[in-house]
Amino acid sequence: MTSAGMKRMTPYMFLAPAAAIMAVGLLYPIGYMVYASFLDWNPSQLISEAEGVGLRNYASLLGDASFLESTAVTLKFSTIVVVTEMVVGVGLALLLDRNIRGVSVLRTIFILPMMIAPIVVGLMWRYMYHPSVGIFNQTLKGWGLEPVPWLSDADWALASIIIADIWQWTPFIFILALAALQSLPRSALEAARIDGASGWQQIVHIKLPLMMPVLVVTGLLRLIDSFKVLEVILVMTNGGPGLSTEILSLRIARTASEFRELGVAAAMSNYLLLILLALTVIMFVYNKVVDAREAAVRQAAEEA
């Protein structure tokens, strides 16, 4: 081989042990999972006896009214969360991105839950939920008002675990916004100050144009991250009452540890990663049309 067919091999051949640690750390048990989805396999048998079913494990799903509701729920979840933590969280990096007296400690302070592990997350809502003893029933008794029942009605155990993610999950979006706040280059906002622009102007038409690739992002990895929600659910309602928070990643486990049916729950596994690479694939559509528009407006301004 030449010299230069060398240089050129070369940064192929220090990217080749991490190729391959990738392909047998995360391609293996992908194909794993995807051929057990084909298979009547359970809990007592090796993978190579259980018996090749096709397609009937993805049939079966389809209508199944359980596996269906744990969709909805899951869907439902994780809209609501999602949204009301990038609010939020951006809103707080708005807040605090100035020179203020004891900002630091305020910033420290909001980041503290999500280092919390998430059963101790759980733990911790379900006994301030508790019905007699709970913090929040307490204080509606202290008003002289009804208790509520905090996970014992499916209405109201869905609205809180939402709460609870929401808690728990805020300061991830108001680091990164905040993240991307103070990395905006200050020549922009200097000149529309100049200009005249005021708070909410500089806000609108300057910092959340800037910040939306990361926003994008963020929201994206948040987005991903709740579907798989587990621990805190699990501690809390176990999924229910009935299966009103039951999400999918509790209905996998399920139905893999309780109803011994690995090939089915291999199949629901397969859905949920087609779920999240089509939302994967949308927020980088996305991002690729902001890009290109971004790229025509700039090339049109130079032109001009």
Second form
Amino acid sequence: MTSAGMKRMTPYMFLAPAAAIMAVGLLYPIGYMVYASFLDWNPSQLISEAEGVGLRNYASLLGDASFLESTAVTLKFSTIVVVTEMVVGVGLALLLDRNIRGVSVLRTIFILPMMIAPIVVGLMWRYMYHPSVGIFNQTLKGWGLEPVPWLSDADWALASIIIADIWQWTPFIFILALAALQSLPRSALEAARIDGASGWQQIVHIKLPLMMPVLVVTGLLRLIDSFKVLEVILVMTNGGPGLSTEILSLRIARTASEFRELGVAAAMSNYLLLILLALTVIMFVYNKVVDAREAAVRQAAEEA
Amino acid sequence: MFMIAKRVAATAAALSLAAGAASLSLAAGAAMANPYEPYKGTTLVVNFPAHPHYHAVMKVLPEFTKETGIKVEVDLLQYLKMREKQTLELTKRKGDYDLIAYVVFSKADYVYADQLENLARFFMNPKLADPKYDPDDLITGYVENIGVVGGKKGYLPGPLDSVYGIPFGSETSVFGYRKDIFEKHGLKVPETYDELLDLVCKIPELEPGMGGLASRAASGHQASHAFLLHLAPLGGRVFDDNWNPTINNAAGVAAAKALKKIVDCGPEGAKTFAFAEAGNAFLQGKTAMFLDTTVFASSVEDPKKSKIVGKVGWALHPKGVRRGSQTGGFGIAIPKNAQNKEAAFLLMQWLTSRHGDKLVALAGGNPSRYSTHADADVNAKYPYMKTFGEALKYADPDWRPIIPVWGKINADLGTTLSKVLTEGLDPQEALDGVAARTKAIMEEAGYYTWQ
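For comparison with the form predicted alone, would you give the structure of this protein in the form predicted together with the partner chain?
Time for the whole complex; same chain goes first.
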């Protein structure tokens, strides 16, 4: 090989190990899942024995009322959870971004829920929601109020799992928002203070816009995560009553283990993947648009 | 990984033991025949559920090792999780399990996938089969429900059937009631469904704060189980003889209404009870009646778990248009990919023999033999055993279908019934929906190919 050719090859040679790992570790499992979604595959069979059914799994899912209901539940759950967590998490971060005594202790306490294993969170909340011995109903009864059917009524059950998820994951938003806040350029804030901006004005016009790139990524991560939440709900309601809390990942798990339809479960996973991919692309495009607009504004300012 | 490592160590130990034993037996000569001799020192790996019956079995296993020299290592799993793990194990070329306990509805899957040994092979082997085993003494309903396949409808007995498992930790449904409450209000133990359903809502009126009957109701398998419990005695079936769903006929609707009434008049939170919570409500004195598996009886008399020790009477599952109590629980079978099949058979035979069955029963398990139910020692320790023996005469092996697509139908039935219980969906409408979806599932699975 000529030395010029060698030179041209060098970067690819350095990339090769990473590319190989990516192919084995990432593309292979995803490819496997996509392949499986075209099969009528029962867990008692080897994958080579499974019968190909083309797009049947995908088509039948679109007409499957339970799957559509699960999707609706998932969308509802994720939207409410992510919006609330963002508001509360960022709010808390704004409140705690100051030098008061003991603030680091407070911060540590705030992120505790996130560190507890999901199964434990599920069990804990399930006992707290318990109709007769749970702390919530005990308290309500103590105040002379009617007990609430936390997990036994369809609407309440969804609300209950939302509350538990907010409790567990708000700290995640909080800690990232706090980090973003603390790395903001002090000069911009100082300039605003000198110009006499009120605390509220500083938040709306300076802190939030500057934090936006971090917040978008945080929100996206939380969104992806909330689409995949499984254990807490599994323990708390196992999808019930009816299908009211059966989010997609739970439906996928049940399809694979209870109904023993691995092909259908793979097709569902692919639908979930597509939804998440679409969301990610939307976020990405939105970011690009915002960047482009900012760049245009900056350029206009420079030219003026 | 850990388990494999353990197995290797165990095998090594077994080899050295076997070598020692061989030289010993050479010296002693074949004076006493011991069918277990060739397997002495073998370590069997078995998969059992974490379940009261198998907790009792664990107490008895050391006795087996003492008598036979075969060691047993137990992998204990939650019973609804077993199928997943076993499916993985059974599809391996060389399995880790020598003997498995399976939930009855796994029978169809495993046999259909050709993953279990036909037991005839072992019972035909004179070196392994114990002539005193007495299979006639095994409870017929259980054997038909749990062990037999290949007859009527594929999962019931018939002239061409064969046996793949032996019932072990099987159960039927019985009715438990609080003697003290019934005496206090002069109530009669219900013999029919009308009487039962009348009592169900009367008890909360007579005893404020107490529910009528503790029942499962949680979305999915639990609600479905509770419904099927009433379906058979009320004269219903999930399918007719041509696999047409009949779950939405008058009997089906009556069963759904019965379940709704029971849950509505049940203890606080009854709508989401799984088996453990329903049982606990009864144990804690929050309901006056219980209608479910016989397995539960040993907990009632356990002062560590129960506040109602000595206060409970047992009776047969009430009669609707017919008697029909559930059959279910577990059977034990030998996987095709097991590595110590002969020794596993010996363990299986020992556990389900008259001797083993009695030992397990005395330790608090559920016997699978008529003789154990009638046994004086067992009855002295567990006086309800005689009633249970009586109940077994009506054990219905066809109270729920055991076919590979049942998992899916069961889940649909259970979630739809949960809507009836919690969201006020009309029972007829709900069951019509289940029947239509079931028909489609059966069609897809090819059950109407010959029609």
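Computed from a predicted structure; not experimentally measured. Numbering follows the first chain given and starts at 1. Rigid core (definition): largest C-alpha set, two forms, superposition within 1.5 Å.
TODO: Please check if residue 13 moves between the two forms, taking a CA shift of 2 Å or more relative to the superposed core as movement.
DONE: Yes, because once the rigid core is superposed, the C-alpha of residue 13 moves 2 Å or more between the two forms.
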